[in-house]
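First comes one chain, alone, set out as structure tokens in the form predicted on its own.
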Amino acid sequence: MDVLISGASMAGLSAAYWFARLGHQVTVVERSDGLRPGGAPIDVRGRAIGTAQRMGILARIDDEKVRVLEPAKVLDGTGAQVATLDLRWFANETDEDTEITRDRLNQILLGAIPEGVEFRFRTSIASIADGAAGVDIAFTDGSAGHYDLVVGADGLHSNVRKLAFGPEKDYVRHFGYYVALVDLPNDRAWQRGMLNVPGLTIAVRDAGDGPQGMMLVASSELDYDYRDLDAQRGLIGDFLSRVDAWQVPALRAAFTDPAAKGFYFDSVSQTHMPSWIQGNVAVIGDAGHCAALLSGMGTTLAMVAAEALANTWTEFGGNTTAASPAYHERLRPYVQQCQAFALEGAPIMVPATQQALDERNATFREYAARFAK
């Protein structure tokens, strides 16, 4: 059967692997001109460990993982060190959990996809006409096609979800934070660490392929165009203007530089949908069940959902109506579990008050003393 996948990142590449492995003809469309670079290091953990093992890529992921050599310094608003942090104290579910750069994982997934999968870059879906005999698709490059299943793996602002399920506002819930990332220039020696003031986290870390700046800030939902990069840089500059200690002025300059590489800004949000299948169209990954960055489970959930969707749809002979109840029964509890993790991650990464910040730092010091023994 013919399967169209929109989006060539972790969810889309994982889905391409599983549908092709199960014998389907797979086409992947991606509006960029190739795999999108950049992004924060991500985790392959929990149930995704088994998925990666069944894909034959677990050893490669382990070889390419980000290696943390020592805990990072935790600083207060003056730049003074108040604690240390090793995310392994909190983030891992098992000893096999692995952190890897987004670019490296995408390349590993791409390399695992069976021959015969067609990739079409610089195009996306313009319209979806779903019916009993399958889905008729018009593409933005003027071409058209007919498919038995369309899979939207095109992120938080999913085009497929909008076309087949309805507007973004019906499903995407702002979680109360915004995140920004940028690759830092090599014209200075960046100090790795994390500075906190209430409601704001500013960090520098080695992202596996060089230094990366990160900002997490508590904020009500903002009205801006998520494609307007200049507006986003202005928002980040305003947020970072609250602090002038440590390396923050240099970080502010890096974030607001139009030539900076690896720039990313978006809301920390979750996607909640009563169903991830509508007719012969399905959504996975952030498009269907974004768990939010603060959960640490987004990539894991994307990989697990891709395997579950391909297996369930194939098990029911491509009958989406029959496959849908089984798929939701198998995946829904795990999605709810992953999304709940964000509630645990938020007070650790972005404490809201000075009291909460002091208590968190005391916890960090306790963990550091315990692991030093």
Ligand SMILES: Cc1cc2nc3c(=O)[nH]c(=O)nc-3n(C[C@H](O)[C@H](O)[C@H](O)COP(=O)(O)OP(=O)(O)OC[C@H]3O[C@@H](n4cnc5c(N)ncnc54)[C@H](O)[C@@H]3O)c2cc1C
The other form holds:
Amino acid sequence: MDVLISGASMAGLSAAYWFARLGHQVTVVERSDGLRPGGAPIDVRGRAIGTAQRMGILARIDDEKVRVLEPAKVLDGTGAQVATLDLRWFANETDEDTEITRDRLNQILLGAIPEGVEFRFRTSIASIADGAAGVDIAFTDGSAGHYDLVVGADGLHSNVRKLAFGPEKDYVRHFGYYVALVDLPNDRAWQRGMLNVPGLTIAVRDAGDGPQGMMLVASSELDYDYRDLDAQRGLIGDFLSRVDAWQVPALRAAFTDPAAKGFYFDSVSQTHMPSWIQGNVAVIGDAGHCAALLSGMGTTLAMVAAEALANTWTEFGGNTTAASPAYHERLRPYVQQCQAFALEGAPIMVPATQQALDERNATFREYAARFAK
Ligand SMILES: Cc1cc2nc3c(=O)[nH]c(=O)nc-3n(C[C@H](O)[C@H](O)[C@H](O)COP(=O)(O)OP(=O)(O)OC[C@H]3O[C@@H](n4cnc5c(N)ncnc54)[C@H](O)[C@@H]3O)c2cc1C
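After the form predicted on its own, can we look at the form predicted together with the named molecule?
Expanding to the full complex; the earlier chain stays at the top.
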């Protein structure tokens, strides 16, 4: 049967793998002119370990995982060290949980996809007309197609969700934070570490592909055009102007440089939908059930949902309506569990008050002492 997937990232590439492996004809449309690069290391955890194993990519992921060499320095607002942080203290659900850069994982997923899958970059879905005989699609490049199933794997601001299910505001809930990432230039020696003031975390990390700056900030929902990069840089500049210690002025310059590489800014949000299937259209990954960056479960959910959707839909002979209850039954409890993890991540990554920060730092010191034994 013919399956169209919108978005070529963790969710879309995983879905392309599974639908093609199960014998379907797969087309992937991606708005960018290739796989969209960037992002901090992400986690492949819990049930995604089994999915990766069944995809035959677990060993590759393990080969390319981030190797933490030494704990990072944790600094206060003056730049003085107050603790250390080793993400392994928190990252592990099982011993096999793995941290890998987003770009490397996407390349591994792409490499696993069977031949015959058609990729169309710089293309997006312009309209969806769903009926009993399947889905008629018009593409932004003027072409058209007919599919048995359309899968929206196009991220938090999903185009497919908007076209088939309704506006973003009905499904996406701001989780109270914004995140920014940027690749740092080689014009200076960047110190690895994480500086915190209440409600603001500024970090420099190197996961093996060069130094990267990260900002995580508590903020109510902001009114800006999420596609306007100048507006994004302006917001980041304002947030970072709260601190002038450590290398923050240089980080601010890197974040606000229009020529910077690996720039990413978005709200930390969750997607909550009563149903991920409408007619012959489904949404997976951040489009359907974003768990928020603070959960560390977004990629895991994207990979797990792709496998579950492809298997369930195929089991029911491509009858989307018949497959829908079984699919929701299989996935819903895990999505709820993963989305709840985000509540645990926030007080660790970006404590809101000085008291919460002091308590968190004391916990880090206890962990450091315990793990040193
Ligand atoms: C540049 C970038 C950096 C990220 N960095 C981090 C990070 O550091 N930490 C973290 O936890 N999560 C990060 N994320 C989110 C993370 O990738 C997801 O939470 C998770 O892996 C689920 O993946 P997904 O495939 O559902 O969504 P995403 O990874 O967001 O992928 C969505 C894909 O759909 C494409 N797309 C969007 N609109 C359209 C359209 N109209 N037509 C066709 N294609 C479209 C996008 O270009 C993208 O390739 C990042 C996402 C992006 C895009």
